[in-house]
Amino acid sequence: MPTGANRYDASLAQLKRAEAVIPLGAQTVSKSRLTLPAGIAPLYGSRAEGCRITDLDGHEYVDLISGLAAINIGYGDPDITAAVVNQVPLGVTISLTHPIETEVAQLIVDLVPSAEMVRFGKNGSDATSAAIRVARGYTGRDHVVVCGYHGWHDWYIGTSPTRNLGVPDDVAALAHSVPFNDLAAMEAALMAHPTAAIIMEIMTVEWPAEGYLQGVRDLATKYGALLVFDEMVTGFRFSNGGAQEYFGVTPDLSTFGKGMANGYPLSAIVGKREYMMVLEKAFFTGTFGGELLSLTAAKVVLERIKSTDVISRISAKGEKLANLVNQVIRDAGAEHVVSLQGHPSWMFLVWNPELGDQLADLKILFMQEMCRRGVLMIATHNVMDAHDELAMKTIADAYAGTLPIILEAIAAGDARDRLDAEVPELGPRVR
């Protein structure tokens, strides 16, 4: 019997119950068995506090997924929790607009270079789709150039050959994907189509080349397209004003979410007044856009960001963690297998593509062994302020125990045989 065959009994039982009433057994694909293989990693959690999460089987983990990078402060922050609890008896969704909408919008305007006006949604796809509607309404054009991942709505996901089921071909034909750091490809797309917007993630695993972001800014102006920065992850993580402040390039519109409310469901489209006023005519609305608990959480988070060094602390912790892990990688002699790349607050574990057919199984084996050693991780270090010294030691120790197993599996060519469960094909990655 494989060593960990019974480690996730409660998760596996819950998966069976859930799949009877929920497609995939989860509301979020990145939390489902398509990402966390059943029997290899936990699928269901019972509680989370600080930087730690507990699964249904009672195992505790240092959490590097961090709510898919939505948690930048930490789980159960007492100030956020107290503010939310105090708001509950006063109303959650009420029949009039509450002043806190203006208060939170003003905090965003104070922090974000591109923000003169703000409208709220509940998830990232709300905000990015609103940005595209604004750009199309303002320019009178239909085509969009995309660079990165921008959500599940038809206008974008039609560009993904593995995720475009159900998207009309006519809709998909209006979006054109270009690679990051390639100004020539960007300009070719702009020349080929009358473009309403360039929407891009400013940075993921790869740092922007010298002059690249300003070059995109200049191309947008040259071809009359609005420049939209999708800062769902980088916002309130790279710097107080997001990656646009960090890199010193200001877009026309931006979209934020995730860390803005430390995991409470809230997103925002922000931008220059000239463009945002399109939303007085273009239809973007929702019953829960002014939901008060998420806005209350966001007010606490944004006031802390504005008045303390919390964002720089997160980056410093990310850098310290990267240094620890890089030392472990060197000590294990695994530099030819994996490396860490990206911004310290959001670092990617990058695998050598020359591992070829072994790679998929090695990634699963890595997840399995890290979980056994008390670290929940998919492919990134999503650092939060709550990550403490003990958490960093746990992570470094988990790498130190896992990487020799990975090297042994590569040498023997038997990564799949080392897995605790049969793993069907996983879902395609979105970035």
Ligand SMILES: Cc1ncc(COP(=O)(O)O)c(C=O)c1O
Given for the second form:
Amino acid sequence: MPTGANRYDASLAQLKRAEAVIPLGAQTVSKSRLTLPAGIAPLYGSRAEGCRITDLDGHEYVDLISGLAAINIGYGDPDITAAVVNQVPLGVTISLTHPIETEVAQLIVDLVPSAEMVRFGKNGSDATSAAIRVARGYTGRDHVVVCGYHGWHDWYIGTSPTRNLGVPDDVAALAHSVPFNDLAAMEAALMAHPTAAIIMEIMTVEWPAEGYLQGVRDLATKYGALLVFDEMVTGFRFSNGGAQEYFGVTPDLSTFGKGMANGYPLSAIVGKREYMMVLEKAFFTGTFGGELLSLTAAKVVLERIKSTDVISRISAKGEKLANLVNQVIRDAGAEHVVSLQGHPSWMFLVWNPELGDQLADLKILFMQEMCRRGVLMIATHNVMDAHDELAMKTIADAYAGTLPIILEAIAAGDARDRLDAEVPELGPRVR
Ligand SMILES: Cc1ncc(COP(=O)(O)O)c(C=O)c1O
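Provide the structure of the form predicted together with the ligand, given the form predicted alone shown above.
Full assembly next; the chain just shown is listed first.
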């Protein structure tokens, strides 16, 4: 297994082969060299089991990326695998609609407060785009207010100054991005444009201020816009019924994906019947919408969520991990450099913005040193039920080894010199 400067030889060789035939060498921007810099972190993986992932060079990591938060149970859960394997010989994509669609839809209706009806897609972007189509169809309005990240489709990504290449200006002009926890900005946007929908992530790094979510709910009603909660990450993670149940505010529509099927490709738009019935006329369809392996996986996941305490266990594990890491941060004397913020199941490592120009290099140095110590992490703890005691110890030890290096690099102002590879300037991340 290569170490030192050769640690990622196999990943780097694979990157070369991949870049010859695949733009970016990856299908997912957050798994590409734009996020995991070449020579600093592994780029290619060979297998994942439980809470651990093995890279192409044979190093094993405790995984805190967790398939970009798509894994909430764990890799290769035996019950999910058995159900999927049993389904394979019976058909994956068949020519008729299968009853399991109704079964999984019913489970979601049972769990999610805003869900009276459900339609499935494959990616989260399918579901968020469907929600915007429904809202536009229902209200007869074109403008949308967005708050958070909602996928790669034109209607949303046109709001990103760095990722909007290829989006027509006329389309981009219909979406208006507002900051989180700012009701005045939200109301100003609603006053400026006849708005079909407010679509928002209920919470990322920052907790919603007292009354904020209810305030958004009231504004949506006042201005005749549909309220869409994008629960791609928070759904089946914050609580059984998602962040909407956790915070007690019910939207008109919501969107789910990621943890719903523990990594199998499935997303959903759900909502009140009155709005969802727009989908009998508005066009939302896909050859793979009823693909049976993902629905089979979702059925096992959702039944487990309904009948066990798995979701609260994920939060409890996240809290335990945060306590351990906070102790390490204190012991290292690094409280002025980093802190953990967010919901226990999805904690963000937040850096002191006063570090200014050094920050980009420090974040990469952090990734490099955590990887060397067997932890794969970008900027968040994406907790899964499979994270065990040993994994938590590995993570705490990795922080304990990494933070002193970060402090030394800050003191000497030499973070860049400590990197194993030259890293091109990374663009701002959209998520
Ligand atoms: C909140 C949110 N909405 C939408 C999406 C888009 O989902 P997908 O990448 O599956 O299309 C994501 C993906 O990270 C997300 O986090």
